[in-house]
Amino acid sequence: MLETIDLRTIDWSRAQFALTAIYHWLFVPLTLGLSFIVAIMESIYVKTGKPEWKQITKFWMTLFGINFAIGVATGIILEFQFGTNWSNYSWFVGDIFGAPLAIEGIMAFFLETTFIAVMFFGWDKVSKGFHLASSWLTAIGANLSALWILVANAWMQFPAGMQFNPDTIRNEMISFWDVLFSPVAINKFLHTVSSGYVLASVFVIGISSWYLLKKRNERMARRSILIAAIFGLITSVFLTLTGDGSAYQVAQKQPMKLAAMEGLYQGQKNAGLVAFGILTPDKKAGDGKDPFLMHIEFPELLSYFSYRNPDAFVPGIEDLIKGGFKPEFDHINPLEKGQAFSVDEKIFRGKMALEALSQYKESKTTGDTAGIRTSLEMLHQNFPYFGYAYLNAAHDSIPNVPLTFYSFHLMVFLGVYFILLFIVVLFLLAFNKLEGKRWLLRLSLWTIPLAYIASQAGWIVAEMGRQPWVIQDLMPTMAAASKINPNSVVITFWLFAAIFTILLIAEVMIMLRQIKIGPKDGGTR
């Protein structure tokens, strides 16, 4: 069905998309979280009428604006790549994937850009109530924009609300609500935006700690830390709950990703959750080697978190390759109820689906009604494994285990650390002892880059863990790329790398300059 594509084109297209996504995600989380923190601060100003809260609000609003502007630029380039580098993907699912992206563009334009203008330039020009409403609507608009992007991404992880049209060889949406309210989409949205709230909280605490270390703007810094620590602690707890929900969905919809996240090669009942581990570097599925050089685990927790049953069997990578085990849940395809298929069986059925599609087209041409009916039945029965037809071997279905495993555990470790940080900061602030703990202030400042690392690690787990799929089970990455000259992708890769690096350096410099200046009136002690 698809033409052969140069492997260099695929590799460089993947690298270019990863580059753009990583840079874009440096800006988005701070926008999501800081917008709400600013709105909360302004709400306190409107409620109390104290000028110092207006000064605090305007300071953090300035940092929000700097970050927001550069984030928009990287996001536009990211979406363009679906048409340039991933045209086969866009053709195959464009009718579904394009809908949430279109809504995001409209919503971002009409909601964010309208009210962000009032938010920045409406001080003393509109009423306090209208300005406050604009700040809240900007925050809501930014997060709703993220909703549609994450709905599109979640659909790639779990394609729902669609059917395949053999006449156009495209997937078409049959239920917008199934796409929007997919359990994967709901958990992905809530988990991702709450991670942005935590990052923004760490950012505000870190910058405010710098002011306390410098003995500048101390009143502003203490109030900012109070708001950020409370906001961060609440959203951290929520982040933990949504993380559990996301892992539960992964266990049901993407068991290979779950196995990679835990370095689980041999399935187990009463499976333990790995708290810390060092993987055997050259471990391969089926080689008989121990997956870990050493590890510490919590007994039975992986079975419980995956299936809400501590006695449940969690399939490992080798089980998923070989099949034959009894799943703890119903697969998407009713044929697999009772016994999971091997990857080889799925490859065979994927090829049957491709063959049925070819027979359907031939029967349509010749007017063979019986052939049309038979081929359609075979196609629909085997379509859930359509993408497996493009895999060369069963081991091609295994993601990069070390990268997925270490990214996942780093993300979880840092998430726990952030919760502890928020608790300690709030405790010391309550007893007026925070300024005396200069080691903690320095630690808070250096925690800012750790928050960005945790955020990036989360996306690495989400995207690398589902490889080789660009659409789970339906289209591997190798089949999604455009048939273009690889040299053009290489050139644009380095061009984007240079542009984004310059933008990042510019943002950091502007941010640092603004932070050094501080609130315009110099703040209050």
The other form holds:
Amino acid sequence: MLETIDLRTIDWSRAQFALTAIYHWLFVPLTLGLSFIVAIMESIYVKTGKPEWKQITKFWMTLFGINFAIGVATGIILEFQFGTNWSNYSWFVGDIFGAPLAIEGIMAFFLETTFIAVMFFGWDKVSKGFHLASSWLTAIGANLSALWILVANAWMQFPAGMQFNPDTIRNEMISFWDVLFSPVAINKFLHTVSSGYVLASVFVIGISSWYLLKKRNERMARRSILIAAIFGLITSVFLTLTGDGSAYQVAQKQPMKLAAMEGLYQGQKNAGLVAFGILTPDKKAGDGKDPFLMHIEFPELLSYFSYRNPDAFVPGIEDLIKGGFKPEFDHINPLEKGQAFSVDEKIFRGKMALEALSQYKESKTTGDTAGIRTSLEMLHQNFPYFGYAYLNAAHDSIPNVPLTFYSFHLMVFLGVYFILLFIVVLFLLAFNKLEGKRWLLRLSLWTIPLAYIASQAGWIVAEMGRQPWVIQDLMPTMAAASKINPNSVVITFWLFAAIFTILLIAEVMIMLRQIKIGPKDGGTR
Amino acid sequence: MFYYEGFRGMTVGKQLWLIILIKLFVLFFILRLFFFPNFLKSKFDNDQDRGNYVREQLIRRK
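Next, give the form predicted in complex with its partner chain, keeping in mind that what was shown is the form predicted alone.
Next comes the full complex, and the chain you just saw is listed first.
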């Protein structure tokens, strides 16, 4: 007998996860980036011996500490939700998800908590060199913590290094290194942490601009802007390269996500990259309408970025639904090497895999060795499409195109804007003209929220763009959820909303007060 | 002594520690205990039963 799950359970569980992830990500990127900026500032202090650099370091370190303290452990709530709201998923992923998260917990605890204490309490108590090393190790520790979380996330986007065990219904890790060094994981880690570096640079420039607008602590502000703009510019290059690397991986492993990111319904050779576009609001796959009310594109760039070949065919949403095209890459499944399957074919194969799983259990119970062998063979052949068994129609495989498209383009647009801002600020600073450009100082200040919006938009692309999958091709969101009362999820949703909002207000208030106080001696001017 | 003096000398840090402690209390002693039981562990005593339940869920869910 088939069982249905209350869709409210899935919707509220998703909303709750999104809420906690978004709030958690308000704290994390600043920690990732500001820790390195502080370490760089302290390195200059140790190198030059000038006390002003010590004051600058201590000031930004205080803001780093506030953000770290308020944000610490907010990610734990996501792990609570796995066990309660997403028990099928948690069981199915087995130790693959658990191992990186456990390493993250241990690493975060020992590296960060040990060295962060020296960072804050160790001034004048340990040697300059040891203190500096602690600051760098705090930064490295924070970033390595992010590595493990992102490895776990990357596995959901591109499951690798595992084998499904039909006896335990768990995916078992067969190669830790395949999980850790999957190309999706590497690009995701580098792109995500470098987005944190850019966000922190924008933060430092924005706060320093406020000091310049207020005509106080100007020397500290100029020096901070110098460091942040250089750091931001260098890491922006890195961010761009890793963004390109991530898109290249998406083209290979999640072509539907790529098509949604670009609003590409019908595949093309020499496909252009949309620079700006307005989507046709009620566009549906296969309705023949133009996907765009208007758009501007760079010719051939999508083909080039996706496949490193300007002549390559980039499949659109409708091609991926219908199949039949020749994939540019050797697909994950060798069966599709010459010709991509339609989604209907994948649904059929998914159902075969699910049927095989059912038959395997029956054969085991009755001791039917031939049945065991046949069902295992059928399961193994069709397991790459296991999750498709839960789709009712081919169109269920399409993510929310407008949300994915606009989030992606907003992220890219803001990323380019940040690069221009870093260049302009550096140029004016070099010619001592920055303080005269009050509009630019105001703009820099108001760019801080934009950096957070860009960072969140990136995650929306990554997570909404891969829907309906919680594990790409293997498990859709609806199969991952626990069969629990939706009302309990609604209650905890609002509890989290309240707790996180209080924490955010606390952070903003404490941080604003500290910024108003400024460096303790009022700066060097 | 290092930590003791560090904590004594804190200004804004004391507020932050208070927030951290309240937050951890709310997370682990209220939310975790009363609102976020582990679904499978609370329903089944061993891994075999948990695996069988998930198998049934995956086979029958629509």
